[in-house]
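One chain comes next, on its own, written out as structure tokens in the form predicted alone.
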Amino acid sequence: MSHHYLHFNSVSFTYPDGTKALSEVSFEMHHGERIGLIGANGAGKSTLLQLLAGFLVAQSGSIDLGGLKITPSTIAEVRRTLGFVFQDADDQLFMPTVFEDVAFGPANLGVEEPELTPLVMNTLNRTGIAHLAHRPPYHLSGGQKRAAAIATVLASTPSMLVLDEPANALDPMARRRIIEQLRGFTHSQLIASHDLDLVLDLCHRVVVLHEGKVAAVAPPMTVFKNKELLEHCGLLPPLRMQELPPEGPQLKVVEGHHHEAALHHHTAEK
């Protein structure tokens, strides 16, 4: 078997004000493979991948990370594994220049030049962002910022992606290029999301979590093909899958100058 792999082995954990938030959950992600990680708010999505980045320590159950249990004393090697991209880009950028935060996580592992231009310059270029190498992040736009948090991930050649919500608040081009990235990378991936359109394009499987449990574990088109399962968890299909309303009247185009006159008509025969 490859050590690409995660499987989550009846893990439970439960706050400290007694709120269950996951209950003997389990599933499995094998090398290449992306999965889309779904359910409504306070289905326990938020808990596992704290779980994952080692900020919550599981109560029951194990965690395997390409054979690697996570707990308290393996947690920064598991880190060294696991590439984590947070939903906030701006919780990732924090360097004067993109190359810098680029640069910092293998810098941090120890490359030292002449390898450390050339692997966060490829990096960059794997991401589309070559360009914005000597931009300050707070410069970027959402997607840039977005592709950057990615970049930083990636150039220290993490064996696992695991991504919250990539595509929050992108503009509709900005979020296909982040789709046509990760679709693009060979990591294997987890990603959480309410943009279901968008794991529908990426995944391979779906976990649905409801209420700290596992409802299904599927493909992407048998859950988003079951209403009932759905339903039951508070979610509806992707858009491009919902029933259009009746179309309603048809609206007129109208343009240049010609719109004006036909407003300033329009409002003087009110």
Contents of the next structure:
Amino acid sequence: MSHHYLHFNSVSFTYPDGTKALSEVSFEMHHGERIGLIGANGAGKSTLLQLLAGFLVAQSGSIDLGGLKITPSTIAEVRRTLGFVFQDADDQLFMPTVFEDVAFGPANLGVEEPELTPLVMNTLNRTGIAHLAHRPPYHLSGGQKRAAAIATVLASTPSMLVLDEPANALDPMARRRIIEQLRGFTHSQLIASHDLDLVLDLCHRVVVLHEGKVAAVAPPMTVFKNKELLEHCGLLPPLRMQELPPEGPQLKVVEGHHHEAALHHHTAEK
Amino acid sequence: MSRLSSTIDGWRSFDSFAAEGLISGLDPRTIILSALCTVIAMTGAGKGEVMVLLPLAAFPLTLLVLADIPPMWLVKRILPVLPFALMIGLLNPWLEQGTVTLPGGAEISTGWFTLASITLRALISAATALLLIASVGLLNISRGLAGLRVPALFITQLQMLFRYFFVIGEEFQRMERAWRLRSGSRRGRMPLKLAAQLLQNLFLRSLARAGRIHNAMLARGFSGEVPAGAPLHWRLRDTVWLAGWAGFALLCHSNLPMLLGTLLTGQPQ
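Just the form predicted alone so far, so send over the form predicted in complex with its partner chain.
Up next: the whole complex, starting with the chain shown before.
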């Protein structure tokens, strides 16, 4: 297996309106590693992902992916290596059926029949949505759309996955399924998310961005235990690490309601 | 859901019939070429011709039946064409000087035939175009066009235009829903001034969304051409289909009803 890794080397980017989005950002990612990219809104996460996908070009510094420097001339090659899952699955799914959407990437890379159909079906099986192959994407649920969006990039057999808010707007079961799926992939993964519980579940290391700069690169537990750092970066620890009040509100199911489980605060009844 | 939103939703499932029915077993080039024959025969018909045009409706009707498309689906979608066709030919019965004597002896303006001819052409053309996409699917039409050596740039433009329509539609749905939820007592019609502002916003939003979709395409190796997919195979049934419809179109062009009349009565009509 090639030693693919990602290397951000003093990358800076300023938007044409003068907004400095990234400043001297440096970090490395090793092959097979899952890195969480966290930070408050406006910290520079989206800009960083756009630079990685080649939608924006860094004004200074360099980004290497698998030993290949990302420049406008290498971007086609880079995109063969990179699977980018967008925040809004509706932006990612644009073909008439899920099958055609999943086939789009490999077909662009020159995969033709008779290899194309088995590749697509295999990918759909891996993501558990083979039964949705001939459904129009807009008829799918949020979780199914997300799984289809992931399938669309997996079909191009990338070495690295870049996921922007992979659990965004998913119900707990769908969120759990996506986490299990991502954990099952051997790809290097860069996951930008506000869902710190997901980051804690999945990632080996965390890159904390604050006002366009790297505030910390460390294992999730180390970062999330550092209250001072989190506060400085406008973040809160994952829900499961937050201390519950010793006598928090207690809930009980009110009997006699057959159609709706009515929950009332125990204290409110007193 | 508002009427416009449900209309947009209806249009989204536009080419969902493509996977079903007997049409899916034919090469897309066959259907495109036979549709072209129908259109050519129609354009070749004279200004006030009605009898020449009527048999040509057989082509869209055949697509409708073979692709198993509900007739009401088609009726709902071609009816909006009617006002435009009527608008073009509405004054002809009064403007045209010529008259035609009907079998009962009554005389009517040739303009009525022109109006009927314009309406018929509009309806048959619209039905043929709609049913072509609905029964074959845009992706297969693109493959067919590529197989017919149509420039890739044109095909990509066609696909993008088709998809962009839905991008605008989706954005409109979201904005319209947001307005409806906050419109309070002003339910129903949207004030014109507000509609103009929303329209402006709609184009900005749909442009931004189209940009994101384009990025998603680029990220998956899109380089300006949508891949053609599986190679096409021309079979005997394609030849039979095309020869049949081309011949039929030629007969219609030569005034099929008159030919039939001559054949049946033995006297020139």
